[in-house]
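The chain below stands alone, shown as structure tokens; this is the form predicted alone.
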Amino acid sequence: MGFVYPQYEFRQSPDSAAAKPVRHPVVVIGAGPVGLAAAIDLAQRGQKVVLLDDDTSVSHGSRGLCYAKRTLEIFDRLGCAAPIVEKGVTWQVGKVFHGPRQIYAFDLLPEGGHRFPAFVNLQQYWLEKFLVDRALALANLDLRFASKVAALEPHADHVALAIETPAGAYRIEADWVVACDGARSPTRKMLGLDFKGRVFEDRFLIADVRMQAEFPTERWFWFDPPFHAGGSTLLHKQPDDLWRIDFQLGANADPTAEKDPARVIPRVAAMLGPQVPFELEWVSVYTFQCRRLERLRHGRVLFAGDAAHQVSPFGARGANSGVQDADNLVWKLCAVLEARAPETLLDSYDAERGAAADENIGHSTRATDFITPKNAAAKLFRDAVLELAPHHAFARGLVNSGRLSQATHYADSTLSTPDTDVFAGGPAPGAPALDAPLANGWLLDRLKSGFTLLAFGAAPHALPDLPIAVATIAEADDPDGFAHRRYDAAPGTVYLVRPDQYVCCRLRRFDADAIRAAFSRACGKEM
């Protein structure tokens, strides 16, 4: 039942052989589920992107493990979900235990209606492979392995990539870079950038367990556990009759010794007890980063997902955090390359992904300050905070085991046009879409690559000098009304989608001149 881990064959490239460097419009640097999931969206948009990577398979390990309801929406655009679905263990209960007791639970989908579960767990190899055969399905996107970047040189209107490959070196040349490298990112090294923020001392250990065992399709986290004394301990469901397993280990755990079997073997048994065995697959040990680059956007290079920003794991926010990061870049470079909007354009992504960065840090530092209390004083609070949680709910929302990952909305930016009509609910400017069921679909898939104009009841009158589509969602459409209840919408209203499928603007009445205005200032002409 082992993942059987794929070789992907290197092809030699006809750029090797060109008397001059040939320029591409785009290049991605890096085949993890980020950069995968920009090229297969570059390509998608219908731009030619060439996509290097310097392996011939995929991660090894869990890795990136947990993925989020919006993110699954990215990959179901992207033509991807299903497989990840189809593989992947859903849940969307958590429980929380301190000691040997259960203080409390979680339900991050109470309300149905939801294409999509709360959270995906699969394998990041999985994850990547499914990616993989997406991307080779694609005629513009050229993926092309065992090509690992050795010199990166921005210029004025281009970027000039060096190539080492087994068959040998050679040159290319970038409109445009987009840097999905990873957390040691050899690009943001070749630029001279570096991450400011916090590095945590305490070290967390990996167990990736193969047994058949009882326990439910749930996120399970302890604090103070029987089996692990002093330390926390967190579980996850994986395909395969896998098993996640963290166990925090402390500041001065030697993290080689500590991955040998011989060490995470009892530790594992002392959790399971001696009636359930088990055998190891993978086994790493971590710390806690929560660092980020400063700018985001450095001239004609553009850093995505870890290469741009790391948070610790718990509360799964790297790789959504990531996948989000190109889901809001691709579509605003294929607007500059295409000439439908200015280059400022591109400062938005840093502003956006930067702040989305920021709240993914904030999140993160606080739960490891909670996991992980630094002095007496933050432990003491911590205690007592887990005493009363089983009694009190004010206290259960002080529990901090690790914040589950949502979509940032970006509630300051320059491209979101501020509400003038009254809305009691439903999703502001800045806010993702909310998919809903209806009569015949899901309601985001009536969102259309571009922009789209959502419309509540009649169809508004067309805008034909803008490249908008209209899509209508009629009463008959939403027969249990969770389109309408989810949009706070009557008949009339009118939301304004981005390609990325973020609100830039509501309104309660069809008005051409300001849904004109919003285009406008959404595709950065009036920042």
Ligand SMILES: Cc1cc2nc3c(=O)[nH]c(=O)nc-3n(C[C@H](O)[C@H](O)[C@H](O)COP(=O)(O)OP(=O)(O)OC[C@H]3O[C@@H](n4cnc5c(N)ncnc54)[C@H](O)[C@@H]3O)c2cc1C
The other form holds:
Amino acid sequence: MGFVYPQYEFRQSPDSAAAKPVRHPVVVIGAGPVGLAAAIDLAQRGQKVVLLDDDTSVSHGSRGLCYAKRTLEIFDRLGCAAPIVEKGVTWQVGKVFHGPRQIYAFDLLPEGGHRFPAFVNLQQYWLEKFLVDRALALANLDLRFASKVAALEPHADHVALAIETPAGAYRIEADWVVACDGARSPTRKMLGLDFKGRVFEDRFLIADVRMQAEFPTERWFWFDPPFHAGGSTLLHKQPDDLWRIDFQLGANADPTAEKDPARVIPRVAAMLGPQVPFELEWVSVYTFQCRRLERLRHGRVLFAGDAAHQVSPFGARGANSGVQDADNLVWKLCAVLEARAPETLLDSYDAERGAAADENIGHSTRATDFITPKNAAAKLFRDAVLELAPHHAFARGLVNSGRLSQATHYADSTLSTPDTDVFAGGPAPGAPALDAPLANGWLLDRLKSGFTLLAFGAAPHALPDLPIAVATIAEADDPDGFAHRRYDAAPGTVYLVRPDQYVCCRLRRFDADAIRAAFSRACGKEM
Amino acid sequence: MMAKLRSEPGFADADAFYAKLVEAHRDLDDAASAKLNAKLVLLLANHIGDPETIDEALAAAARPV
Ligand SMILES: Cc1cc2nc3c(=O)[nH]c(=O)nc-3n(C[C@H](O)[C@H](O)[C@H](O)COP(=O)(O)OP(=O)(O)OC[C@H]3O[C@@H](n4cnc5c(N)ncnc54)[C@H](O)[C@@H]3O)c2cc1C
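Could you give the coordinates for the form predicted together with the named molecule, as opposed to the form predicted alone above?
Now the complete complex, all chains and molecules, led by this one.
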């Protein structure tokens, strides 16, 4: 079954008839994966949210593809992981080839006891459709299609927006704006902000090919394969008998000529062999950029996703990191909207996700440089690494066909309380909580939407009078010991977990004053 | 100042090492010779591992004559 593009209806908003611009607490611009995730999270946390998108359907054609375990955990919290995992293709094994031979294979999740796979492959249009389905089910989420933000004016206490629709233009105001309007972000331009970084010259051909093929469900990456000498090729499986093939074309390729099926079909046929019938579903030629906004917060406008930072696709870090931006931002924005935290808490969004953007850009840049060496010496070392890889484990570690997206650890976050007790493992403050199978269900399901104290053994007495839920993991809840091992926990160990499921403090023994201090620090309050 | 990179003689038989190195390149064209050197650098750098030593070696090798 192929994909049928949904056509969402434009509905005239009562805002367009109001005598003066209606003020909303929070407006999200852009219903791509990131804007949808942000709006759903805001709505689930009880905010009335307006989500504006200039289009009436989901992302057209072939873009994002691989969604990582941490992102799936976030989608689960947002109530839409099930259809994504069910429709998606699950994989965890990757193979790397050099010339005609395989040089090694890797397994991303060799250990059992995980609810979500390392990665799920799903066309971006399916992902967005499932997110829109979820968004439309939330009464306090006002999703307005065919509603283009045409102008945006920041003020000290609000942001004014002009919206263009098929039925005419109107204005609204927002206390806060979350700009998720993609790599070309009009919001960024309207605020006159620079988007700095590196543009890579190499062109890549992306072909989605429909075929019934015997390839296993794995990520295959070739350096200099016999069917595409001198370049690299990446093969990924998608649902609906679709395969993503990504050919490196070099810097001098002509993008228009390369898109011609008369040129693409022989390329694909050379790779698949003469016996495999296939159809081209989608073809495009890309160049890639690695760049970011210097700051993700500009007063009352917060940037997330591709609007804030852009990476190359090697490592699948685009949508994955954008959804993690939303995850980081939304609870903070809710705390500020509800006057539970000072506005400066939002600066920690810039600090934490800015660091994540740097990390993602770093990985993405290094992978792109390895795949497309920029001079003869770089090519020489790259080929030397590939030749050593089959026989030397260290060289396999140097092969970089994309370091696949993993959740960022906010190592220096001001919201974290550094360890004073000794832990030999487990998620340190600034790292995401880890899932584990329990006798009944999964550990992450025990975490509540606000702060949660994860208590191993028995629930502590004398909890401070704070909005912190308690989730107790008794030894009997953990018959296989996964949770205790993953958290390096003994009876009495407690972890304080933020609303975005990141650890902000952990102790060997519960201490009400320490938890109170850690909570207040994690809310961005002066101590 | 070099702190970790050893500059004092490390070979038991320096002439023998040098002869072996040159011998390994004897029948190679420029490209194969460059590849051999690249592999050698990678193997030895991994063996050393220590980033400070490697940084010092990189700096020493890059120093203009
Ligand atoms: C070939 C390729 C492969 C990729 N593979 C992966 C992958 O495997 N994994 C991964 O995580 N990422 C991948 N990505 C990246 C991924 O596609 C992007 O990171 C992701 O789409 C970013 O989401 P976003 O919501 O920030 O922006 P977008 O998806 O670009 O959404 C922006 C939205 O804003 C709307 N908009 C724009 N202007 C306005 C306006 N003025 N008013 C109202 N609405 C507006 C647009 O219509 C759009 O709906 C890939 C990208 C490419 C090109």
